Structure formats: C-alpha cells, structure tokens
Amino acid sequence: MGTEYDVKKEVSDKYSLRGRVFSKLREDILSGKYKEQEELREVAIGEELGVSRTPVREAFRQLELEGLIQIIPNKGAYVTGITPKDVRDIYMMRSLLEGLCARWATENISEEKMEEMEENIYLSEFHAQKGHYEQLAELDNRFHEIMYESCNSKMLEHTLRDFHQYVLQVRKKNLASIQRGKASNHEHKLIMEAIKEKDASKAEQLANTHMINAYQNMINHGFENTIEDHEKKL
C-alpha cells in the first residue's frame, strides 16, 4: 500500500505515535469514511497507517473517551460516531461559548488578526454572489478559527475547535444553499463590526445568536426530523 497515508511520516517531537494515529482516525470517523456501527479492525488500520496495532489499540482507547467509538470486550470497536442528538446539543453549547469567545477576541484581537477578519468578510461576500460554495464553507470556518486565535484562551480555542470538527460535515450542508450562505456572512459581518467597535456585548449577543440561526436553518430544512427519527430507536 505505497500510496497509502503513512502516519509514521507525521511524526514530530510535538505529537506521539498514538495522537497521530488517534488524530487521524478521529477525522476519519467525522468525515464520514467510517459509517455508525461499522467495526474498526486494529490489523486493517495499522497496515493502513503503516504503524504496529499498540498505537492502534492506544488510540481506540482515546476514541472511546471521547464517545466516538464503542470498545465492546470480545467483539470489537465500533463506531458511534455524532448523533443527531449530539449535533443539537453541541450548537447549544457551542451558542454560549462562541458568544463567551467573541467578547474576549473583542478585548484581545490584534490589529493583524482584525485585518485578516475584515478580508474574510470581503472575500465571503463576493464568493456568495458567484454560487461559489465551496470557498464560502472555507471562508466561513475561517472566520470562526480568526475568533478562536483571537480570544487570548487556549482553553477555550480548544474547546470551540473540537466541536467546530465534530459538526463539520453537517455544516457544509447547512451552508449548501446560497440563502443561508449570504445571511451567515452578513451575521459574520455584523459580529465583525461589533469586535471592531469594541462592543464586547453586542459581540457576544451576535455570535450567540448566529449559532441558533444556523441549527434552526437545519431545523427548518429536515434535520429536526432526523433527530425525531434517532430518538424513536433510542
């Protein structure tokens, strides 16, 4: 498997053997490449990333804590993955601590950093009237790690970039229609221009409320019926 991804490459003093191999499934698991309830195999997985079934094992383990996978004795892992239920309950979540975030960039963004978030409005604008999804989606999860970099808390940045991964793929959906790509931005505009004012309340109203409207635009267009629907089978 020559061409295959070879973890061992990505090895640095910063990151072990495991946290390669954790990391890199991990965004398997959310990008969709494993299915609910698929098995992982620790022997198909090591020859896949060229590593030993330790750091495998090691990483199923990490993977298990963080309720992606399910480690069933004398069965297997498999995978759990995001619900439904844990997307709504992360945009919840993820509505308070944004809004937490966009105040503390308020009080802490630099003046590079306000530059390279007034560029990313400007450049979210002219691709949302070309159609242009895919650089919207880009520019869109820009600006979010822009406010991450910017709230002066390790803490919190890793917080907000965890669940920014875990509900990536439903949020290309929910940016898939260029009704909702243009109001995004314009609500990333106005939480733009309240850190720029430095209105650290308006700042955090705005970004508290720009994470309701987009779980409700997913709402509105189905995924309330794909969480009815998960619910039942609980």
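Show the form predicted together with the DNA, please, the one above being the form predicted on its own.
Keep in mind that what follows is only the chain, not its partners or any molecules around it.
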C-alpha cells in the first residue's frame, strides 16, 4: 500500500546552473580556494562559471544559510570559511547526534536497511584488506547514510547530513590511512551488532565514541599542526 517513490534526494540538483554554482562554491570555500573574509562578487563568479548573476545569487542565499558565507545587505558576500576549530566543534556535536541517531535507528530500522548495513560491513572488510581507499571511503559514507535514513527522523537526518557534508573534505584525507580504515570498520561493525541486538543504549554509546575516535585520529595525522594554532584561542 502507499506507493513510495524512492526519489533520490540530491543534496543540490546537479543539472541546474544554480545547483552547480552552489556545489562549486561550497567545494571551493571548503577546500580553501577562497580565503576567509574574501569578498565574492556576483558578476565575477558568474563570468568565471559562464552564467548570469541569477543562479549565482540563489547559490549565495543557500551558502549563507549553510553558514559558509555572510551576506551583508547591499554590500556583499564574505567567505566565512571553516576553521579547524569549526571541524572540532562539528565532531563534538556529531558525536552526540550520531549517538542519538544510532539509538533511534535501533528502534526503527527496517529489515532491508539492516541487511544493507550488514552487507556494508562485509564489503568494507573486504576492501580494507585489499587497500581500496576509494571504495572504503564510499562505504564509510554509506554506512552513516544508512543510519541517517533509518532513524526515522527527518530533522535529525537533515542535520546530520549537513554536518557530514560539511566535514567531508577534511575527512577525505583522514580515512586514507589503512589503519584508521580498519579501526573505523570495526567500530561500524560493533554499532551494527548493537543495533541488530536492539541494544539502543549500547549503539548510542558506540556511535558516540566512534565520532570521538574519528576526530582523534584526524588530529593525530596531519591536522594537529593547524588545530593547535587555534587551540590557543580556546
């Protein structure tokens, strides 16, 4: 009953100019192409990408709401950027919310999603052994996506997806360590098992720790030099 359309929700439609501008700008900001406080001019961006101001402006409004730029009315759009401290904060927030997500997923996950999760674990172990980084990263993303989709909360799903997207660039480099890859897989497996056993508290606690570990690993592999400069500000 109830015909369900599995409309694949694109983060931003790839086939509209606005969507492409949005994605491009977000990527450029997160990758550091545009420095903090740099002013983004509509015509300049438009010319660079070969589009008019209209889609650029719409993309700007979205970027503002994502917190990546600040728009001062009648003045301009300024890059907010993402600092190492922002990344830290997001991981702390994610730690709590991914925990909640794991808890709710335990209570609401469907048969199909549960199976997909198990499959994800086994595939990950395979690719980890083979050293297939790209597939591993993809499966890692997918694992979290499955959790988001299974928690039965539009709001939480939306929030976590945002955060996930936000730190994706930074995380890419991180998972490219085979050790962390394997450790991460193991943690995923424990979470999956807790969900399967319907032990919500355990799943929550594990997901919690999983995020902390991911962050800890990150600052132990090339991220600490940048974060330490900012730690002093804390």
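What you see is a predicted model, and the numbers here were worked out from it, not measured in a lab. Numbering follows the first chain given and starts at 1.
Colleague: Looking at how the rigid parts shift between these two forms, which one of I191, L63, N120, I82 is at the hinge?
Modeller: Answer by hinge criterion: I82.
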